[in-house]
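Next up is one chain by itself, shown in structure tokens, the form predicted alone.
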Amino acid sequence: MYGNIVILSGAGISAESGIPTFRDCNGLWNNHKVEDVATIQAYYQNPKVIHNFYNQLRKDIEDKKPNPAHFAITRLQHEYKNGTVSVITQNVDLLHEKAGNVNVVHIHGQIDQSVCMNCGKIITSLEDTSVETVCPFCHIQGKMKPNIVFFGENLLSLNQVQKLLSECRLFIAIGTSGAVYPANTFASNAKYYGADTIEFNLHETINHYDFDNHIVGPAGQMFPPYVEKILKQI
């Protein structure tokens, strides 16, 4: 039986809750060029557009509900006794938290947070931000940025991620495209340290060779029975 389990979640798990993926033709970038709303250069050039976009994005997804795959993770975390179950997510939504998931690491940031580009403090709030927003810590106006990792910025918590990967014995990827660096290296890293690897996706990903097993189909349908199987083996 496995020890620690690490789950990497991508946009596919959120798509089953009605949140379009960034890479779909009808995705969240709809009517917006990526370079206009998802790069650090865009933030510095036109912060008003950035604030407006992410204020609206937060409103668009705040009523979305977790699906059976999210709740299966909660069950696994509650009932698995052979080690810890941690989640590394590429998603900025809070569906993992809404489902009761714990030990969640948001490597791309969170839609309910802003970070001050002056003092570095992070503020958690569902309120809109703008170029007029004043940081409650350093009291500087106009330096708040959605705490979302833009192109041109480093991912968050990579040291923590590396520690989790080095200590896990089962690595599970759910709904990830396998196209985004460095998340597309996490499976091979975990495998290097001795973990079994498995992916749940609508199709095999481009880095499918990093996985020992592939389960094709909607995560909400395929992942809960897999959790049941693991728990029965304990």
Ligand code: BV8
Contents of the next structure:
Amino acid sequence: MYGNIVILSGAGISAESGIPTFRDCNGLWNNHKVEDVATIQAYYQNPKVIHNFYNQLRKDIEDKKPNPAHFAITRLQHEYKNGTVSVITQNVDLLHEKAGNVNVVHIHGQIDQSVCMNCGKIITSLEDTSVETVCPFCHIQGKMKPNIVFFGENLLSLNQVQKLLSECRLFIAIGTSGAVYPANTFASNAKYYGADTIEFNLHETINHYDFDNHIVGPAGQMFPPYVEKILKQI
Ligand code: BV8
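Please move on to the form predicted in complex with the ligand, as the form predicted alone is already shown.
Let's see the whole complex now, leading with the same chain.
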């Protein structure tokens, strides 16, 4: 029987909610490679383009709803009594929260926040931001950036992530290609500490060797029955 459970989610968990993934054919960045455009250098060179992209993305995903995979996490968090169930997400959408998930760690940032690059304060941003946005804390203009971790920037909450990985006994990856570092090292980290590892994806991923088990198919169809099985084992 497992103790603490950690779930790592990627863009694939939101695919059945109508949010395009990054590296599938209909890539999110108008067929640009996300690692070429979502970089901190691109932000400094042309912050207007980045602000416009995330202002549009915020509008595009505003009406998107969680799918059965997100709700299955909520059920697991409510009914699993053998330990904690934490979510580490690479996604900037808020579908985990909309589904009622708790203990959600956004390692790549989140679409409803901006961060001041002058004073470091994070604010909630539900409206458009731009290079004219003034920080409500230090009152400096033009330093507010979407609170999104771009390529070349350090992740958020990495210390908390390491603690979760070292204490989990079941690590579940849902809908992530394993293309991005350091999130693509989390499964092997958890395994090092003694966790069983399982991935849910449409196919085996590039780091499939980190996983003891693979469940192939859409997360919205495959993850809820797996939660049922976990809960029956209690
Ligand atoms: C860092 C914000 C230290 C934007 C994102 C050379 C080699 C190796 C690594 C590097 C390198 N050069 C630089 C690096 C490090 C770099 C990196 O990994 N680059 C890679 C791409 C080469 N990483 C970083 O820079 C990170 N920081 O390392 O800090 C540092 C500091 C300074 C200087 C250097 C290093 C920061 C990474 C964060 C980048 N920001 N997002 C935004 O989200 O708008 S990453 C972006 O990719 C998203 O967060 C996304 O979530 C993430 C990972 O992608 P996935 O979520 O996995 O999505 P993807 O489309 O790839 O896959 C979807 C999967 O779902 C597929 O497998 C598909 O089959 C599956 N699927 C689809 N539908 C379903 C499904 N599964 C189940 N059901 C379905 N229905």
